[in-house]
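So this first bit is one chain, no partners, the form predicted on its own, shown in C-alpha cells.
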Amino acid sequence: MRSIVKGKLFTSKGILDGSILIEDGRITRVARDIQEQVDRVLDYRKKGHIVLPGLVDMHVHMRDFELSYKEDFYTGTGAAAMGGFTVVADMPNTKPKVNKLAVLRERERVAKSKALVDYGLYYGVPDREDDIVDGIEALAIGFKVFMQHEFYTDKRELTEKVLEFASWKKMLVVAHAENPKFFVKTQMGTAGTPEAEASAIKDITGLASSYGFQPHVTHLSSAAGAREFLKWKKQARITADTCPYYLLLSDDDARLQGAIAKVHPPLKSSADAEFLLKKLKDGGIDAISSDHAPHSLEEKANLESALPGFPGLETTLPILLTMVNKGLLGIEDIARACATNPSKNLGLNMIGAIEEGKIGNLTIVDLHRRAKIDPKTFVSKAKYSPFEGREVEGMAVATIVRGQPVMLDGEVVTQGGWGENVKTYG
C-alpha cells in the first residue's frame, strides 16, 4: 500500500508545506511536493490544518477481560483514534491482573484481535517471584508500580525484585507515586496529598539509582511533586507526565462536580495547576497522558465510594488545542508532550517524528474546528466527563496508523484488529 499525505507538516525544522510518501507502513520520502502514482492521496492543504507526528498516550486503561462492561480494546482504541492517538499503552490493573506471563499472552491475543490503533502492554507487580520470568520483555513495554499498594506494603521485597528485573531487561518502570503515610481523609474518601506525591517521587528516584532501571512518574498532580521530580531530573534518568485535568481543574471543581471529577491522585489547588502548566510549557514536564480510566456510571454514583477516574482519550487533544488557541501552549508543546517525548520515553525510536524511515503514524488536526464536549457522542463506553459542556477549539480530523487511515473526519474507518503491539516495531 502506497499513500501520500499533503499539508503543513510539523517537522524538526518547523512547520513546512510538504508531502509524505508512506509505503508499506513506513515513511519513505518527505518533500515539498511528491507527485507519484499511489493508492491513496490525503490532502490536508487547508487553512488551520497541521500534520503532526502520531500522538502517543503512555497511560490508558483499556479494561476488557472481566471488566469489558467498562471498556474493551475495540471501544478504547476507537476512542483513541477519535482523539488522534496512534499508540496507547495499557495498564495492567485488569481482572485478572496482567502480572503473570500467561495472562500477558492472553492480553496480547485479545488486544490484537480488537485494537484499531497500535498499543503497548505494561506488566504489573506479581504476587509470586516465580512470575518474574524471561519472556515478559517480548510482549510488555514496561512495568507499572502502584507504590501505594506495592512498595509501601508487605510486597516491597517482591516489588524490588521487579525493579531489579526491569534494570536487567532495560525496561521502563512507570510509577504511580504516592506515599500513603501522607494521605488524608476527605469527603471523597482517603486521598493523596502533595506531600504524598513528593515523598514517593524521592523514593522511586532513589530506587532507580540503586537498581539502575529507567523510572517514569505518571500523572504528576502537584507543585510539590513536580518540584521533587525536577530536583532529581538533572541528576537521574527520570521522566514524568501530567494530565490535562491537572492543568485546568482544581479541588474547587472536584467539590462542584462531585463523584464525576473524582480521580487518583486527586485534583489539587489552582496554584498547583498553574505550576504544572508552567513546567509543561518550559519542557520540565516531559509528556501528557490521558490516564483514560473508564467506569460505569453506576460506579461513579456515590461520592465516597465512587471509583476514581474518567475517560480522557476523546477530550485530551481538543482541550490541549483549545489551550493553544488561547495562547497557553504552542503547537510545538503538543507535538513534544504528546508525540516526540512519549515515543522516546517508551523507547520507540521508529515513531515520534515525521522523518524518512519512521513508521507512518500521523495525526492531522484542524486548529479551528469548534465543538462542545458531549460525552453522549463518545466512542468510549464511559459516557461522562468533568469537561462536559466545555467549548473547545481544535481537534483531530484524521488518525493514520502505519499509513492506514483509522479515523477520518470524525468516523472510524478501519476494522478492529488493525492495531499491532509496538514490540513489533523493532
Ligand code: NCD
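Note that the structure is a prediction, hence the values are computed from the model and not measured. Between two forms, the rigid core is the largest collection of C-alphas that superpose within 1.5 Å. Shifts are known only where both forms have a C-alpha. Numbering follows the first chain given and starts at 1. What changes on going to the form predicted together with the ligand:
- At a threshold of 2 Å in C-alpha displacement, with the core superposed and only residues shared by both forms counted, 46-48 is the one segment of at least 3 consecutive residues that shifts between these two forms.
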Given for the second form:
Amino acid sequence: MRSIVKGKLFTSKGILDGSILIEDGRITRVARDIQEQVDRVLDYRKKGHIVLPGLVDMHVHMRDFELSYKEDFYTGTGAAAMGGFTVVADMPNTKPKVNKLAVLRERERVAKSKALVDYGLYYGVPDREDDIVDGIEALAIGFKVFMQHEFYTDKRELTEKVLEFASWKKMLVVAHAENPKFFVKTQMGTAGTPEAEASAIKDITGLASSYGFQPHVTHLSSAAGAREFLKWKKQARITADTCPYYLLLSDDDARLQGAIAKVHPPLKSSADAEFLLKKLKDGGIDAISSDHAPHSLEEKANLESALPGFPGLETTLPILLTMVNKGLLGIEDIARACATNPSKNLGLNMIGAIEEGKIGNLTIVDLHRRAKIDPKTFVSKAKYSPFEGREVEGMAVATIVRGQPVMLDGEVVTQGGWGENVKTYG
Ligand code: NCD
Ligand code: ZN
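Target state, the form predicted together with the ligand; input state, the form predicted on its own:
Now the full complex is given, and it begins with the chain already shown.
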C-alpha cells in the first residue's frame, strides 16, 4: 500500500507545506510536493489543515475482560481514533489484573482482535514473585506501580522486586504517585493532597536512583508534586505527564460537578492548575495523557462511593487545541507533549516525528473546527465528561495508523483488528 498525505506538516524545521509518502506503513519520503501514482492521496493543502506526528497517550484504561461494560478495546481505541490518538498505552488494573504472564498473553490476544489504533500494554505488580518472569518484556512496554496500593502497603517487598526486574530489563516504570499518609477525608471520600503527591514522587525517585529503572510520574496534579518532580529532574532521568483537566479545572469545578468530576488524584486549586500549565509550556512537564478512565454512569451516581475517573480520549485534543486558539499553548506544545515526548518516554524512537524512516502514524488537525463537547456522541461507552457543554475550537479530522486511515472526518473507517502492539515496531 502506498499513500500520500499533503498539508501543513509539523516538522523539526517548523510548519511547512509539504507531502508525505507512506509505503507499507513507513514514511519513505517527505518533500515540498510529491507527484506519484499511489493507492490513496489525502490532500489537506486547500483546507490548511495541520499534519502532526501521530498522537500517543501514555495512560488509558481500555478495561475489557470482565469490565467490558465500562469499555472494551474496540470502543476504547475507537474513542482514541476519534480523538486523534494513534497509540494508546493500556493500564493493568483490569479484572483479572494484567500481572501474570498468562493474563498478559490473553490481554494481547483480545487487544489484537479488536484494536483500531496501535497499543502498548503495561504489566502490574503481581501477588506472587513467580509472576515476575522473563517474557513480560516481549509484550509489555513497562510496569505500572500504583503506589498507594502497592508500595505503601504490605506489597512493598514485591513492588521492589518488580522495580529491580524493571531495572534489569531496562523497562519503564509508570508511577501513580500518592502517599496515603497524606490522604484526607472529603465529601468525595478519601482523597490525596498535594503533599501526598510530593511525598510519593520523592520516594519513587529515591527508588529509581537505587535500582536504576527509568521512572515516569503520571497524572501530575499539584504544584507541590510538580516542584518535587522538577527538583529531581535536574539531576536524574525522570519524566512526567499531566492531564488536560489538571490544567483547566479546579476543586471548585469538582464541587459544582460532583461525582462526574471525581478523579484520582483529585482536582486541586486554580493556582495548582496555573503552575502545571506554566511548567507544561516551558517543557518541565514532558507529556500530556488523558487518563481515559471510563466507568458506567451508575458507578458515578453517588458522590462518596463514585468510582474515580472519566473518559478523556475524545475531549483531550479539542480541549488542548482550544487552548492553542486562546493563546494559552502553542501547537508546538501539543506536538511535543502529545506526540514527540510520549513516544520517547515509551522508548519508541520509530514514531513521534514526521521524518523519512519513521512509522506512518499521523494526526491531521483542523485548528478552527468548532463544536460543543457532547458526550452523547462519544464512541466510548462512558458518555459523560466534566467538560460537557464546553465550546471547543480545533479537533482531529483524520487519524492515520501505519499509513492506514482509521478515522476520517469524524467516522471510524477501519475494522477492529488493525491495531498492533507497539512491540511489533521493532
Ligand atoms: C483510575 C481508574 O479508574 O482505573 N481512576 C482514576 O481516577 N484515575 C485509577 C486511578 O488511577 O485511581
Ligand atoms: Zn492513576
